[in-house]
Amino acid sequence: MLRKDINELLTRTGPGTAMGELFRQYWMPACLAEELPEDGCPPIRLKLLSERLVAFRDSYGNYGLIDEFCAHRGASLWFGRNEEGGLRCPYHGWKYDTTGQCVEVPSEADNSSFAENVKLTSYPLVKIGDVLWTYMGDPASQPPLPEFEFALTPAEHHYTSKRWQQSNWLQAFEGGIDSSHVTFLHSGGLKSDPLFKGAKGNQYNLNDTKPFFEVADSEGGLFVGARRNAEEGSYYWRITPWVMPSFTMVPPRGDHPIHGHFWIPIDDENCWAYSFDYHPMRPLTEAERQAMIDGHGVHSKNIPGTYRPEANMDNDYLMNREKQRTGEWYSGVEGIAIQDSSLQESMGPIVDRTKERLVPADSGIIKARQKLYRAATALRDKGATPPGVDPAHHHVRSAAVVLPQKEAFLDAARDDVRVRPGFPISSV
């Protein structure tokens, strides 16, 4: 269980609580790149860490993340006119650029300097890899730019997805490090997916459900290794990297793509869910992408125009009694994604977590949340810098290995779980 008041901490993102001024210390996704496809295209709506904000590309190629809301009379600048690099309310004519400043206020003299006193609230978005980055802390603090070794891939060997979770982003979280529950609740998807089916691993999976788990401590915030049984002198091991404050990588299955994720706050009780795949060494093939686009693997298959899952609460996930009662979809659901956000969103908007029972296999669960509270406390009460803003504690890889009964995990694979260019994944 955990105390009420370390989980309304660790839940809490808006503006001035602990967990929301941590999340203002990292550069993280706020959109795909492919939602601003062009110069000077409409602008779209975006709620981060439950500030409500437009996002767009101007005519120049410049991009822009600043308050939705106009300083004039408030109205909404998604209606805005995308022209002359600027953003231009349509209700009165104020215009904006992509730093909030206002640059034009058509009802003052043309010698008047009142729009240069007019300025929103903006942040940075800068685009690497597929996804549009913003940094919403302190500028005087701006980290050095994201270095996560998927997004740096050329576009050939990578693909990202989003999609709505109707969760708390800690309750999303909390499953991209669990690993025990794949032998349950994805154990169709390890003989059918097409990204992960085929794999040695997967019998070692699902041969023994009874994983002994071993956390390491890292620079930028967690190693999870989950340890089952192999051949007679061996462990299979599926070694989960997590750099803070969300940033978790599935460990890889046979030579398939690397799977991860971004959990983003949208507001305490919604998040995004961010998905990719990769390959460091080749570029994906035609199947493995089109897999990820209709929602196989991590991805989910979303409503079209949307990024919410075609399977969703309102229709009670298209859940299928039959092939539940079969084994072919172990919970009656329907694919990796929607399986787990399934059954985080069934817990309710943030769980309350004062009446959990947990037990050895959610110690990096535990271990997580604990160093989430030191990092957030230490930063509202000392001002320290948390783990993982420095893009070096984010060169990192998850890993599948098969090392002797006698070898401690991280020690034997140290190589395994760094960013080594040239060198493949370490898989199974």
Given for the second form:
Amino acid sequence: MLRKDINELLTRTGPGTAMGELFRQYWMPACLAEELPEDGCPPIRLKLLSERLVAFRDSYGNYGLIDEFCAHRGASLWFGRNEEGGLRCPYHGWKYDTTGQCVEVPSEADNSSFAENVKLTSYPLVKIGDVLWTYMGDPASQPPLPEFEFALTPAEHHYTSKRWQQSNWLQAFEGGIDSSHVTFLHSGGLKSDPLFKGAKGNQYNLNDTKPFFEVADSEGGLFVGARRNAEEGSYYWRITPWVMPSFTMVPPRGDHPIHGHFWIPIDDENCWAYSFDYHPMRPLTEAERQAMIDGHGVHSKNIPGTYRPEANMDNDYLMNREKQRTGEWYSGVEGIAIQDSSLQESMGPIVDRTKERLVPADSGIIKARQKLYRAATALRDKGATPPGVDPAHHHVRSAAVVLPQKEAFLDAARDDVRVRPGFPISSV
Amino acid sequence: MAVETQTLSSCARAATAEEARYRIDRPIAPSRAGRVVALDPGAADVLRRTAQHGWANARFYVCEAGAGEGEDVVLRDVDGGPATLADELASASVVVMVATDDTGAACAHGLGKACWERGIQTAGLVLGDGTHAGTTASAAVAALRPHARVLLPSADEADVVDLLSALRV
Ligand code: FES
Ligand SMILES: [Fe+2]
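Condition change, the form predicted alone to the form predicted in complex with the partner chain:
What follows is the whole complex; the chain from before opens it.
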């Protein structure tokens, strides 16, 4: 269980909240680059950390993320005309550049300086990889750009998708470090999913359903190690890194691409689940990319033209009791992503953690909550910069390794869990 | 393929804030008779302080290797009173072992084995930096690893309190 006041603190991310301020210390995904595909394309509406925004790409290729509502009388700039060098509100013609600066108020005299004093709130928007990243905090403490490996590999090496999840960010994120659910909820996928199957490590997973866990601090967050018996005298370790506030990576399987997530609050009852796959050593194959587009692996099949999964709460996630009975889909829901979202959404928009009955296998989650709570209160009370802001903390990888039983996982695998350019992922 | 259901509460759309207030709200019994065991004098200091918090059923002990052979371990109440391992484990559902160095290795082994035989879940917390070879805490981690289902190798005093609170002991 978690105290009510701590649950409140960790789940509220609007302006002025402690957790909201914590998120505002980091660069985080605002949207996918594909949502603004070309210069002068239509703007998009976005809500992030309970702030309504509009993102656009001007005629010169600059990205902007600004207050959704026109400074004049509050019309939504989603209706805006993306004109030469700015977005024009179609109501009375006020025009804004990508920094939110008003550059034209047609009702004023041509030589008026009125527009100079009108500026909408705006945040930087920067393309790295498939993602447009933003930083919503105090410009004075804006950190250097993020350096997550998936986004820095060549375009042919990675694929990123996103899906709308109708729950608070924390219960979505907690699934990302909850190694003990994989053996149950996702057991079907280990045998059939084109992006998982065939790895030697899968056998260790399936042969030993009661893993041991180790949860160790890292500079940017945690490493959660799950160990199972391998051959005589050795353990099979699956190591999941978490970089604060909400970046997680799934331990790899064989030579399949490696994947992970970002969990970004939209508001307190909705979040974006970003899912990426990449291979540091080679381009993704056609078949791999197609499987990702088709919603296999950690990705989802979304309703065309939207980021809402086809299987969602309005259709009971297309529950299939027959597949549940045979175990092909352990929960009766298809695909890793929706298996997770269906159960996490079923908890309610903000799960009441005072009612939980946790077990020692939940220690990763217990420790992560504690670290978030400490970081949020240290920021609020002392202005302390939280872990994960420094781009050096982003240089982590997940790993799946077989180690001698007497080795400490983090000591023996320290090189395996950090980014080493030119070296493959450590995976079995 | 929308599923047609008569009422909101009979389909997945019931996952709203309004519907959440219909979740049955009965007091939750403390689920775990927790036994918390210090494996060395440093850990015993921490547990003496931890024991001051109001716990439902948790009890706190110091473990000492017995004079006899093998798995022989002796428990004492954290304030010095006598305790018998077999009795204390009889009612336990989880045993949390706390260490700061490897002097309690024999205790960890004996306790771990006793818990294993009885099907009792074990967790280990090592206070200090147990993730770098050569530290005293890493020696404690090595001693605890085979015997704890869950191990926190870089814990601090607050982790002890947080873990026990989360487990409702
Ligand atoms: S078994 Fe974990 S939520 Fe039900
Ligand atoms: Fe999952």
